[in-house]
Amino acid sequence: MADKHVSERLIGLLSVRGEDLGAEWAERVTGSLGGRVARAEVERELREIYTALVAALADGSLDGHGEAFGEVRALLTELSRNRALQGFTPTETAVSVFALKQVLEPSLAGEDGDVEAYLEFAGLLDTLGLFTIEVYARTREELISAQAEQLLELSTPVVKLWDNVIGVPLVGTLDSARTMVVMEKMLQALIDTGSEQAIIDITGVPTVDTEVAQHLLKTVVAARLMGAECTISGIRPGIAQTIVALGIDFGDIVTKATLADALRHALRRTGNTVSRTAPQAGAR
């Protein structure tokens, strides 16, 4: 019965004064933002959130997690949603929820108001705001996700050599996520072009470490399977001494110092020869 003496006491209240209070509203929130919403956009957001706020406390009930609530909550997700993908903080978004509360507390906290109702609302306004908090969170994470993704797909580049010659230089840390980058997009790589040679050079990798290496040897396997043959060049003297130190086995694998020395190994392997020419006369 508490519930709805006080859903009936707000429903008054935002139905009587409505556009006044989402006009107050609309204007602290827009503050809030630093102009870079405009008011016409924060207006819509905030009318339809106002609007399905009062049908929500028309079923009597004040839980925010409710069924009643259901298309509030859905809203809130739109908008939390839009703030975390336009750059806002949380407290940014955070604040188009508990921003009413301070539009609505002269009315019901005042020495004429409804101080019961206006605590009741309160907490229904911390739930709901600590929702568009929560939903934020989660389009920050999906967004650094998707975002790292498409650093590894930038960062593992397959390039075409030579014809049935591919190679995958590598830059920076290899991790499993990225091996698994890698031998994808090498393998599919060798179906796209038929290749029978790829080069793995890991010239820009600082270190090589065991699991560096059984990735790298993962690589190397799947590449087999596919009929193809791998080499790794790029093995700079620090890196041949710590392979050794750590007793890494490559076995039967071929491995280069450099790209230069793997390309021609691959274009010997695919019947190609490598001459050098004689300089033109007048050539500089």
The other form holds:
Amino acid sequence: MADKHVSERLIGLLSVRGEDLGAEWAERVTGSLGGRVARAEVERELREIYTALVAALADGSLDGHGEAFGEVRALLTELSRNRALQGFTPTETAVSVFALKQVLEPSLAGEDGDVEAYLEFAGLLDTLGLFTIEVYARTREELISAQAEQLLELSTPVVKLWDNVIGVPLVGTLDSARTMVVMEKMLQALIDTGSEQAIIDITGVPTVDTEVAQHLLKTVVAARLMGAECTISGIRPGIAQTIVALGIDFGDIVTKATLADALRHALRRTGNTVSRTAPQAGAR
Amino acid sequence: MSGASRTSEVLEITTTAGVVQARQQVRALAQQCRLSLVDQTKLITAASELARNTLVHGGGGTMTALLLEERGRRGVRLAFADRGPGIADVDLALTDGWTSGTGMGLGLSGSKRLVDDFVLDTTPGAGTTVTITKWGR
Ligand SMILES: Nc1ncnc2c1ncn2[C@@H]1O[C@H](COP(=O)(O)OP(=O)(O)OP(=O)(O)O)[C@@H](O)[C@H]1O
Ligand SMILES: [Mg+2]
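Show the form predicted together with its partner chain, please, the one above being the form predicted alone.
Then the entire complex follows, led off by the chain already shown.
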């Protein structure tokens, strides 16, 4: 089988000059990474891959997707993930694989079969190089969605406004993912603080369409099921008119123009009284 | 058609990100036309509803935005087009509270009340185009 012959020849090429080829490979890769990864670290990574590669070739296979290359792919996955997390570009990541081609070139003394072996090997490295890019892209995507989730958590604080009164200031649009987070945080805060009043402030919400309204209503219903009362505050004139034109019915939910109005209402409902002390002399 | 068109932009609406983009683009246009703050909010909300209908009911489509000028007045015209299932019963779809899904059933009828001009053009099996216009002062 041609594959068998080719892999034998490759093993020959790779092992005869194994030590210095490995060193040269590490040299090139370290250079391409602009010294942002220590030479010793690169050498360790590549040494492992080199060994696994020779072992896979010894199996007589040249199929980068095949079973024989499982170990190679596992090591490349680790390398790609690390590079992606360290902020390297896809090119800088794939170069680790492609550099081996250039390193091998001078060893081809022009013997018959060498060209064939090289071409086969180049094809194999292309497959493995593309594999590293795929892993890289996947890692970046995971990273981005993790960050989006963190942002979601960060952007929805729940604050204690008074004894038994919590506030949930919303900024931005309310999609279903965001609503879930808001609802969970609010319900937890109601339990943790033993509050019976929650104020959802939408001053920072640019538009209230039917989707946002539906999410707001769901949140209020959830609070009610916990025995708490919910007020919606920060309804600007434009939003009020839009809600009316759309025909959205907030039912018996208490709504207030400002957070201050909502707080006054909540305090009254919890039995707190807010009163002005007599103005100081000359203050009027 | 009345008025001279100034610019025409086409936006793809194939994901929820497209709906967000539609809102942002309409906000910018509404400000260019010097719509009042209340009218800006109304137009952006109508665009949000129609963009979401294009995505959810129409299976994705486009928003084409046009700036208009007529006798010193400026306006925004938005056309939301899809090649989805179309609407079999237009009167029913425009009935407050009627929905074929889990929404409030207020998006279509409500957005009609939020703008100066509303044209619904639909063919069952071929798609839907909703064109709205809002004029500045
Ligand atoms: N582009 C469209 N293509 C097909 N059907 C549509 C389209 N737009 C609206 N419809 C139909 O008209 C109905 C009413 O639309 P409307 O926007 O008022 O309500 P909704 O989208 O169901 O809920 P929401 O109040 O959240 O918008 C929809 O349920 C749907 O069956
Ligand atoms: Mg709708």
